[in-house]
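Consider the single chain below, provided in structure tokens and representing the form predicted alone.
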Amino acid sequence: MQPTDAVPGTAAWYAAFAEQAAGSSPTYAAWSRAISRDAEVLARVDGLPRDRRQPNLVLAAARASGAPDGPWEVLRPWLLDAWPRVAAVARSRTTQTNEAGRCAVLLPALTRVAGAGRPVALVEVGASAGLCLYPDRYAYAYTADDGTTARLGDPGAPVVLPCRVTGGAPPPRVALPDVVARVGIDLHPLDVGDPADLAWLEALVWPEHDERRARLAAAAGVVAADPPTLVAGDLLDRLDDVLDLLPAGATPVVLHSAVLAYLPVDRRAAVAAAMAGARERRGVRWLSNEGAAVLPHVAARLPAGTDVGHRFVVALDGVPVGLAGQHGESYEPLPG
């Protein structure tokens, strides 16, 4: 996902997104490439506020509004005709994928914090509906390069998260954390019990990703059975209030995944500073999973010669510990 301030124009933004999506969603790659070359459609997109022109948001808004699957030649006339509806959704919604599969790449770092039986209290920034607040309720299947698979958690769990472990590392064999509190902070929290909110989360899943759609439905059931505490607001304004909600004796862990790219550069730096301050004042552990360009001071600590590619950098307290597939499909642990 491209940061909202990373490209000079909408055409370049969509062209870059097409390249990113090419290996994962041929439909989104083709649509985005066509939009980047279509002056009439670009003019419509440019009529949206800058932070509402994001390819992922606009394409999801189109699908939520009934866009037909298929080639650009089919979508284009529909999109021009339905643009008022699409624009209304793009203006009222935000990108909130909140992929439960990312718990598979967060878990190895989280178990470092939760070692020796210490309970943890989770606070997710950009929580959306809170699907990543349940790492202890999912099961995991980590498969290494040699085909060895480690299965963790209850084999009867409604959600099983598959994850390839790359780089020649063995699959992790860790205990699931003891989570005693789940709190999310989001500017626009979603409720999986609300059919409209759940439909929006489904629209955000890319067209060919049927497995992710099924996982979303299963994870939504887990969340609906035991809803988290969701707080509306900005992390920088609400962090101390939320930390006050956590039970004594638990290690507070603030986590976020594919969230900070949507903030301006100065706000990302402010979040990093807030995390450092919260660690010093209140013993907070900071678990991040973001693109390498999003937190440059974290990426600067990667081992020399690391090939990140399109993967995210998983970091604990600002120190990189792994490289992750964007939806949690792969994980490469880093030395140290």
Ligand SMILES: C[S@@+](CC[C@H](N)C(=O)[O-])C[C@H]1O[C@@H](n2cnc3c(N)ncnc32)[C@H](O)[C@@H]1O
Contents of the next structure:
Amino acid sequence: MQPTDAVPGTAAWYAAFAEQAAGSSPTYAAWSRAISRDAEVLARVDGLPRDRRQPNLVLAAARASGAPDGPWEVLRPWLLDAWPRVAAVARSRTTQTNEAGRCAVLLPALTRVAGAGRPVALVEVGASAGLCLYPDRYAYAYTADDGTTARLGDPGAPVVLPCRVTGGAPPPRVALPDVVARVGIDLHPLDVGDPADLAWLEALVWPEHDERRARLAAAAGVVAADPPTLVAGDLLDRLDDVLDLLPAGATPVVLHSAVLAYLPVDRRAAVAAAMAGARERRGVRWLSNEGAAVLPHVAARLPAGTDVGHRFVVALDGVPVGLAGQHGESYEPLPG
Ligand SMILES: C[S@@+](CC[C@H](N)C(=O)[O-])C[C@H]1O[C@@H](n2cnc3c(N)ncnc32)[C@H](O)[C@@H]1O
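Can I have the other form now, the form predicted in complex with the named molecule, not the form predicted alone?
The complete assembly is shown below, putting the previous chain first.
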């Protein structure tokens, strides 16, 4: 599974990924840069099907297979030796990073939807293991540029999500939404109760991101204690069946984050059309958290001159409401 916009040659792909990872994971930046210049390793990677050569997938497959986190000089001989095992993992798994932290950037819009005191029924499309289906079970610690803070949720919750708020005030201290249904759709739903699936989710967290690894373990505990309904299949093919499962009397919310980049462009447009239809027929609210290029008609509604950078655009019913750090680490509320 790779973002469908990415079609460079393998060396260029790894070089670009090194740039992207540089500020976040020196280990991945160094490995990826070295691979981009290493003909022998590139030949191995090119032996994989095109959609399995994605740097994030191959590096996670290496770590899931026991790669030593360390300098490239140590990794290289290990990788060449262990390649058949690494390739088998890359062929059998897909990029399914599940980040509970994204709930911190979805919450402001979600509390708006739930504001009337009506419960919400959540459907997450591209749910992975469903960690983003529990926004009511986590606690939140927002901190604004000027030092203002807002803590939402039970301070004793097993997961506290820190989020830096830029260019605006932290969200108001309101009650968390009353979630009465949690249903996910994924091509390959992961089960946090399955040690192999959980190990794969851990391998997808980049080497230096210890805080995220700890959060994954804690959020997995929340999910395992009260598992969601996870339906296998394509998000568009299964959406209507899943909406039929929702209880009456709750506002249905379909949400997705970091998912549509994996769909061909025409399918992304079909998602937007499906959401408009679901809103009309069933009163579904649509909450998206995706790259600006992924939903161009949503990005076109950003205020003029908005500098999105590498952030995602959070939108409610197709209208941008905020800009979000990719793992939910920051949030900039938009006017309106
Ligand atoms: C990067 S993960 C994001 C997971 C989760 N939304 C989050 O934010 O933590 C993308 C997920 O989308 C799923 N996915 C990609 N294309 C899909 C499709 N056409 N239908 C259903 N799920 C899909 C993948 O299997 C993967 O689990």
